[in-house]
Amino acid sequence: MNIITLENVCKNYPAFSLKNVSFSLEKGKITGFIGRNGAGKTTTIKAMLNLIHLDGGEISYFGLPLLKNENEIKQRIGYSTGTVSWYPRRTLHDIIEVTKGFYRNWNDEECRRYMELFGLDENKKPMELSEGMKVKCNLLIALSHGSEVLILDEPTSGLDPFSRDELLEVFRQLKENGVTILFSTHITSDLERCADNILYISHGEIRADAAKSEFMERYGKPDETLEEIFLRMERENKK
């Protein structure tokens, strides 16, 4: 069952365009979204969150058009990025208390569980946190309201290897519970460990959309890692 569908999504800027981006995300699958800086990953994600005005195309979640059902859809999805802009001088407790009022399915017990798992102190302020801990705070918000879909833009940015390993295990558990995850990252080794599908974008166009095993077989050479395949494809696309 497809939870998210993009059909011919276009967005034109003076120096860059998304060109007829189309793909679907399956329920309970982790899709790794790869592409170099400026390829269109973040623009695609902004389109999926209705943060930019499209020049063409349609996006739907759960069979519902995003534009006509944005409030309902955003109750059911979570978003996290590797960069965080919370109130720097308010405590995490205060930030969570304000944020949870926007979600009818906010779960205090889940919030406390992730707070403990991520080693966060609710009495700390964002200005007192490392970049990695800020990322964890952002993920805490995304995971605490029963999201059926997680859209993650560089979620492991700034995390040490142990914290990344913890997070990947959280993603695997969520997948087993039927959560659909889109995972944009430059750390391709993380995708080798947890992704079911690979979505590759280059110069604003989707160049590959396949199950990870199929992607490795179709585009890879013997003994190549996902990173090596990606780098070779990027060099070939520049020609």
The other form holds:
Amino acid sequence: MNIITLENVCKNYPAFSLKNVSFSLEKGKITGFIGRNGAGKTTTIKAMLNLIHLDGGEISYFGLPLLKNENEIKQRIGYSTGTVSWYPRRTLHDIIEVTKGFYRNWNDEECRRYMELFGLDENKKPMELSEGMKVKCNLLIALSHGSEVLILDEPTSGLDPFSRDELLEVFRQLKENGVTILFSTHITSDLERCADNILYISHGEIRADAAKSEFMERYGKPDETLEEIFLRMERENKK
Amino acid sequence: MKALMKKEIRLSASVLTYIFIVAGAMTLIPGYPVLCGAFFVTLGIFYSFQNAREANDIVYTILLPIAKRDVVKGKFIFSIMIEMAGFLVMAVLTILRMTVFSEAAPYRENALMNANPFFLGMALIIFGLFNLVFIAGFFKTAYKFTPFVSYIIATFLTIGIAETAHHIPNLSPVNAFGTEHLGLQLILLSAGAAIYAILTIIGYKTSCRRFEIIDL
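The block above covers the form predicted on its own; next, return the form predicted together with its partner chain.
Next comes the full complex, this chain leading.
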């Protein structure tokens, strides 16, 4: 069952275009979204969150068009970015107290559990946290309202190897519970460890969309790692 | 809406916004352009917009399960709430000047505007200008503050006209003391309230339309 479908999504900027991006994500699968800086990963994610206006195409979640069902869909999805911090001068406690009021399925117990797991102190302010802790902070909010879908823009950036490992374990557990995860990353070794599918974007176009094993078989050479495949594909695209 | 207002008050607002409500008390300063008090109340609201931009508040809010126009609605309701708090301070002190201090020399010997219902009506027009010129201008980009410069120009022109209007022949009743020309004064206040409502509604609708089409 497809949870998210993008059909011919187009967005034109003066210096960059997203060209007919189409893909779908299956329930309970982890999809790694790879591509070099400026390839269109963040633009695609912004389109999926209705932060930008499309010049063409349609996005739907759970079979519902995003534009007509935005509120309902946002109740059921979670988002996290590894690069932006919200309300740097407010305590985590304040941010959580306010945010929970927007979600009908907010779970205080889950929130406490993830807070403990991520080693977060609710009295701290985002400005006092390291980049890695900020990522965890965003994830905490995304995970505490029972999201069926997680859209994560570079969630493992800035995390130490131990924290990354913990996070990947959380993703695997969520997947077991039927949560669909899309995460963009440059750390391809993370995808080798937990992704079911690979989505590869280059110059605003989806160049590959396949199960990880199929992707490795189709585009890789024997003994090549995902990173090596990714680098070679990028070089070939450049030619 | 309750959750949205809680967010505006606890996360988005700057503490300066609340402090600047006290600027409404400038109504009591003798020989001072009292209408500037209304400007300072809006300056306080501006600090909250600044605070919100630095905290990535607009994007955070839009990612919450609410419609895009609700982001605009939250900012407008918060601004109106602060404006009304400032107006309340000005209204109470104006009543004080119209009654207890109606004959006080420092207020009588004043080349500038007197605090009366016309003054309150003009204060509402300044709040309306803030909602139309600044807020609607801000939602064109959701990050640029240049509309605040246009608002300052529009406001100080309005203040200049209102503070000196009574020197124009036949316009002296706008500067009434105590309960003089009360009927006219109340009509002027009602006109100010109507203009405030119109400017705010146009500002809100323009903001919604502009915010709906921008990319974040």
